[in-house]
Amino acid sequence: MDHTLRVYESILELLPSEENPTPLVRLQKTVPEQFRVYAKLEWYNPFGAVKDRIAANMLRDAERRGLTPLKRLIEPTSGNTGIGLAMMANARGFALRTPVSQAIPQEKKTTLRFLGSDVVEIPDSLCPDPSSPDGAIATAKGIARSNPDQWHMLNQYENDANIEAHYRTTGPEIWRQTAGRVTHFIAALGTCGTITGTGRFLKERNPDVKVIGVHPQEGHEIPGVRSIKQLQVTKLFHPEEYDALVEVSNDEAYDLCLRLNREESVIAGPSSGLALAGALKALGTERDALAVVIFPDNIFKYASFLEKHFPQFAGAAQHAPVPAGQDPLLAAMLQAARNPHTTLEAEEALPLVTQQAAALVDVRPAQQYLQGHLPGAVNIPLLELSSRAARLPRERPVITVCNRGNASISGMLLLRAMGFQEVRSLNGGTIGWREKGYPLER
């Protein structure tokens, strides 16, 4: 194929390689003048993200191992790998099911469904937690094990073909694009295939290349990346091969994401802001560095998260979508009930929980409650709350809890209507609580 003309017989021919690399763009305004920092723009992959590389290589590896023709794949995802696989499934004619966390951006879930994937939403962290017995990864493994003749799981979280994808493509591209002058390679940490595969290739060419991994703080809200706690159980995480690990806060990542879009005209998403913030910390005062930073995908999949972190950019009407079958007037009333007097954040609730200073009422169905709940919480499903509320103490504050802080609003309003004075709903619910690194019990 002739990449100079960019005329192709199939969309899959656009997949990147040493001869057809994704671009490097030097950052001029968001980095100090003495640094040479290049962003590798991975949304130039055919389906919009760095994960297209691993989706293609895992399929290639499956073919090499004689697993084709694949008919039905199941793959847990935080969005981008699923999108790449969904489009390849469309091109190659197989079905795809994607267990995902309820916490990932709505834009990604909608896109996956639009592309033809069977999306299964599960309580989990933003990047599926390998240690969660009821999370997206465990769910996919269970289905694949129990129905091996029907389902195959590629398993991006443990598959060495993930690492190999970057060893075969990302590393050689960077080496060629910088004429071997690259001194630092920086990537945000999710499955860790990018940093491990690319780092291995670059260090084989020059052992002095510094490989830097960037991770968010515990309780972060940056899709697709993992905190240091979650990285400890990540099979492709090899910190002994990296030169440094750098932690970046939510605010640092989102603020730099905004600057990249406003000042550099680079349409980078939140994990790109995270990676660049880590790169700038790692570079310190070095003046002769030539750093390459992976920018995994663009900003357009994260509008709902941007509204949360930058409310000044939201439209005038900031109403939650009306769930199917719910009366629009009721939905509007529940949305209007959200304010600092009726809700509280996980950080505010933590001392009340640890000191047992509040009664915790988990309004979810019993099955969800048993999968994990706040310490000391009692389970009173929402439909039973009016008949069982008399058992609750009135001398202590009451906190209502659900998965994400939606059903708990109804519980809070019901208890207030019944005369309970100090009742608030937990924003983010048990999922947000777990993402903050706070304990759950079973």
Ligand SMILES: Cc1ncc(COP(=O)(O)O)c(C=O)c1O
Contents of the next structure:
Amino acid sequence: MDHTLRVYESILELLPSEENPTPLVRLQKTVPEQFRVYAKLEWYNPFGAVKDRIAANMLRDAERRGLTPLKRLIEPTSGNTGIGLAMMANARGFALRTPVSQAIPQEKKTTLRFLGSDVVEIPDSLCPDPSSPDGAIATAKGIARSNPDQWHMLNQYENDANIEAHYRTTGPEIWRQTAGRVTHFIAALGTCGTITGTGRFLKERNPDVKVIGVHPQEGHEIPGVRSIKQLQVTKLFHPEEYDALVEVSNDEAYDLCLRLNREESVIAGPSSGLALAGALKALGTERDALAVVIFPDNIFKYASFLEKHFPQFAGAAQHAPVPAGQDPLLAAMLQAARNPHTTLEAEEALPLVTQQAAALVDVRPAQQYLQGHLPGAVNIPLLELSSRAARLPRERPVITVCNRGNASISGMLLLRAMGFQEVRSLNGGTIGWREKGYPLER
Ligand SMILES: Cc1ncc(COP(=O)(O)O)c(C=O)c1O
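Switch from the form predicted alone, shown above, to the form predicted in complex with the ligand and output its structure.
To see the whole picture, the full complex is given below, headed by that same chain.
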């Protein structure tokens, strides 16, 4: 096959291999200048994600063992394996049912149905929980077990053909693309097929290659990856073969995802942000590294999750109603400035207030401040803020407060413009705080 011309008789010829690798692209702006960090862009797979590799290999392996389309496939998925498998199933004549968690992005559910899969939505964690007795994995296992003549479950979570896909393709591609100079390999952890298969191959070639796994915090909102608690019960998770495990928060992952798209013009999805954030933590001050980070898929399947995480991108229809008497343009501006990085809820603020871990700046007129304010708040009315802010401490985060959480947004924006890094505005203001039963002082 001549991959230079890129003319193919079948879409399946596009599946990646050493001769037809997914691209490695050096990151320029989101990593320190002296670092050589390359992103492996897995959305260049024919069905859009790293999981195409395992869908193809697991099906190939099962067919080799005698599986035919007389049986239907059933596979639990957080979306990408299902999408890759739906396309492979169509190409090979199999019917497919995909039990998924209700919590996965709507985009993935609709796409799966569009591709011909029978999608069954089940209450489960974002990435199907292996220990849930009635989650997507248990459901698929139950159906496959109760009627083995009709159903076949490839089971990406336990199938060695998942690891083997990466051992046979991802690893050799990276080795060849870096001329054997790769020093660090970094992957986000879901089934752990990527890290285990690629890591094994690279370490066989050079035992000094560092293999680093990145996972989200418990309760995260990053599709496709598992928290450390779930990883403990993940069959293909082999921590003894990795050099480090790194935890990354939701905000770190989404912030870097946004920067990758805006600053690098790389259309990376949330788990790419997670993997890169982990890579940067693991590399520390390392100077001579040549790191390869897997970027599992692109941003386009995640609009609904982006809206949740960055409400300012949701568009006008999602905005809160304009308060009576407020200029609609001003209301829209304030709303646009409101997101989880610039505002916080009373519940989040409470421990910071009680532990005096943040400087509280009440931007209301003095009269209102004197009638009741958050414990420890200093009063700097909005109009005086620019002249008096210099005296505020820079080592603690700042929370701006007003009556209802509107004027305090202006205060937050002003302080940020003056160079204060960690400033957030209290949603709901002093009134919302009091309504929650939290203490005020006079
Ligand atoms: C978007 C995304 N990122 C990361 C991963 C993790 O890859 P692996 O399952 O090989 O650990 C997945 C797996 O489903 C995924 O869909």
